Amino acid sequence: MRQTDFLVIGSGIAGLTYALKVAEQFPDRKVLVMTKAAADETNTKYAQGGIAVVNDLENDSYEKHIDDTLIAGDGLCNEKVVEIVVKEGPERVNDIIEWGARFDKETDGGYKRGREGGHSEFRILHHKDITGWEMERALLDAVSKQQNIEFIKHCFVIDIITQHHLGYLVTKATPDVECYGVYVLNLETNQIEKILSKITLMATGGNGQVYRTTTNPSIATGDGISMVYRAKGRIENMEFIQFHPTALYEPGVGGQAFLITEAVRGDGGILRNKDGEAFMQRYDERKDLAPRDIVARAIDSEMKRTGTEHVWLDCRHFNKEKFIEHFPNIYQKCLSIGIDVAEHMIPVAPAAHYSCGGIKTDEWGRSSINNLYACGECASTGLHGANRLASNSLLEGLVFAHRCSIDAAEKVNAISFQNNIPDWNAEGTSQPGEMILITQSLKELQLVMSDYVGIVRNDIRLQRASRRLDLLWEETEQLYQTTTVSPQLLELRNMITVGYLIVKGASFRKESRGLHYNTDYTGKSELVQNIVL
């Protein structure tokens, strides 16, 4: 058993920013950061485009950024939270600059600013086309200098510890459910350990791996959301899965797709169908700079209409040297598969990218479970509503990590450790006989979610998805109860839970709004509501 004052699950921008904040404020307290893979293997690392922030009030304004966010969110944003993030954002971006993050600058020393879909002004700070990688690098470097932050890699968190583990019946209606820590599978020793904490932050990222093709890395399996749901915490708006319109299409390549950042369209890239038509003008007056939900549906429509598996992104009119300067990794990736962007168009198709819903929190990042906070992609703060505005996610992570740290700092001294937590009980389980039982179920899950719960949905598809997920859940729970746990089994269990939550939220929403488009309900309901599960 281990004890820590502050436990952080996840090592992306949200988790590391929070860890730094509380470590600096409490130099004599222990901060423990846990991750199931390498320290830098996070969704943050793969964020290309940049971070949206208003720090040039001569040419931009908070009001414009707020309006852009609200328009993209399609009526479901929490306006107070939007104002908080936009107005507190510049100071938080200054924090990460002080920690060493380098954003591209003009020759006069001012920051280069890009523009992406849904933005009315040029306000995206970036580091070439690897902004997330650069921010992750700066944060890990700053964390390494803090003496009271301990980093544990290759540990898989199984479940949150609550009163349930003390023998009490815990339901959604139970008042004051408390988080006492977590059970973890140490992948290096293959032992299950318990870690007790006064304050726990869930910063586990997204869940793109529930789909067949995603821009997310293999670790994005919805672990935090699943754990909180099992612990009877509140989960919100899971039906709003953002499909990035432009992932690089590579025939026969599944799993993680290479992202072609929205900044390419922000710089003038044009989407064309197989006939060479610039088709976006038929779908939205903003053309290629429409919000992601509109662009993704337009591409999906064109692919279905023409019977093709991708459309084209045309960058042949760009200045080649400037393209290489701004997008060096995209240029090299395309070149590696025989595409010279100066001569050839880039084949692109939508891929699962971002979860706008997640663990329901308030404006200080508090979940519905006491002493448990959530921030980053696994949280539903109210910022994104029904569709995230491009490059708002990194900003949200910084702002809410700071807010979580403020609130946690006020509480930590009044919290005691719960020392009568039982050890993990693996009695009656054995080693799984066939890994095929897990791998095949994962393939089935990804096919069901991609075919039935993708960019366009309807009631029949959702009903079929629900029935198939019920069967997968039953089979997987039986496996979980009778075999020793493994990372593969734990991830499958979590992904089936996330799939269930997405389908359930989509089934409850009898309208089309933002990222949720149901052909049986193409209009918007007059009742604007969040779906809380």
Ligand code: SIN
The other form holds:
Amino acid sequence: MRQTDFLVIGSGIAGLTYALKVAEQFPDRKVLVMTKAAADETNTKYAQGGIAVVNDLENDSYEKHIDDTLIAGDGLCNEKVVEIVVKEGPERVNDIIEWGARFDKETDGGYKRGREGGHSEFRILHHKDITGWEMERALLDAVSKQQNIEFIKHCFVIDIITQHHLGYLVTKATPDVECYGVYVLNLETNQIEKILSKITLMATGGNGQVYRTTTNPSIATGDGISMVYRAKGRIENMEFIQFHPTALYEPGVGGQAFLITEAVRGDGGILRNKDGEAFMQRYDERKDLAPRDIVARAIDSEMKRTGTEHVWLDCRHFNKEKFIEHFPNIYQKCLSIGIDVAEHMIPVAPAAHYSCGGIKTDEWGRSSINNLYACGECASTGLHGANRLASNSLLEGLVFAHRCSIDAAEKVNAISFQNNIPDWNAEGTSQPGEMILITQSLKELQLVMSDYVGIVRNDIRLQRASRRLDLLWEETEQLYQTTTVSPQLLELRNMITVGYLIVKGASFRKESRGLHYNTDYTGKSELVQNIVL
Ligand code: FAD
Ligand code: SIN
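Now show me the form predicted in complex with the named molecule, since the one above was the form predicted on its own.
Now the complete complex, all chains and molecules, led by this one.
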């Protein structure tokens, strides 16, 4: 059994930023970072477009960034949180620059600023088209230099430990549920260990893998959200799944779809349908740079209308050298499949990209469970409302990691370890006979979610999804009760839980708002509310 003052679950921008902050504040205290995969296998690493931040007050303003965020969020953002993130953002971006992250500069030394959908100004700092890779690199580098941070890879966190594990009945109505630590499956020893912590940060990222096509890597299975829901914590706004309009369409290639960053449209890329028509003007006056929900729905509608599986992104009018300078990774990827962007259009289709909802937190990142914070994509802070503004996620990760660290620092001295936690009970379980029971259920889940709970929804589809998820849940729970746990089984169980939460949220929301579009209720309800489960 291990114990640590600060436990961090996840090694993306949220987890690593927080770890550095608390480690720097408390050089004598121990910070333990755990991840279920390789150190850098995170959504963060794949971020392309960049980080939205106001750092040119002559040409931009906090008010404009705040307004853009609120407009995208379609009435559901928490205005105080939006103001906090936008105004504290510049200082937090300076922190990561100090830790070594490099953003592209003009020849005069000023930062290059890109633009993406929903932004009224050029304010996206970037490192070519691999901004996330650069930020993750800088963070890992800084973490490796911090003596009091221990980093454990390939450790799968299964559940958070609460009073429930001491034999008490814990329900949604129980006041003061407390987090004492976690149970983890060590993937190197195959043993389940318990880790006691005074303060725990959930920074487990998104859940794009719940869908058949996603820009997210395989780690994005909603584990943190599912763990907190099981522990009776509050989860909100799960119905707002953002589909990125332009993932590269590669027939026959499964798993993670390669992203064509929105910054390409920011630089002038034009969406065209099967007939070569630039169709976005028929949907929104902001055309290709309308907020993501509008562009993704427009593409979905064009694909359905013309019976195609993709539309085109036209960059043939770009200056080729400039394209390669800003988007070298995209240029190479396209070339590797026979597309020279100077001569050919890029086939693109929407793919599940970002979870706007998640573990409900307050403005200091506190979840509804004591001593448990949540930060990054797994959290619902109130910043994104019904639709996240492009490139606001990395910024939110930095700002809230800092805020969590401040609040946690004030609390840690008053917390003691809970010592009478039982070991994991694996009684009555045996090795699973067939992996197909897991892999087939995963395929079914992804099909159900993509076909019934995608960009466009209606009540019948949601009811069907709900019934099918019930069956998948029942079968998977039976497997979980009787077999030795594996990462595949744990992820399936978590993804079914997340699917259930998305369907539940979508079924409760009797309106169309932001990313949730239901053809049975195309207008907005007068009752503006978050759906908390
Ligand atoms: P992640 O970076 O996903 O990290 C999650 C961590 O949790 C990982 O280390 C994972 O292994 C670990 N973990 C998960 N479950 C467990 C478990 N059970 N046990 C142990 N560890 C676990 N946002 C922007 O602002 N700008 C962009 O340009 C941008 N581009 C994007 C491009 C792509 C292709 C994608 C996929 C996303 C993009 N986003 C962008 C969104 C943004 O990258 C993510 O929302 C953000 O990086 C999430 O950071 P995070 O720290 O919350 O989670
Ligand atoms: C992109 O580069 O298009 C993704 C930006 C984001 O998801 O914020």
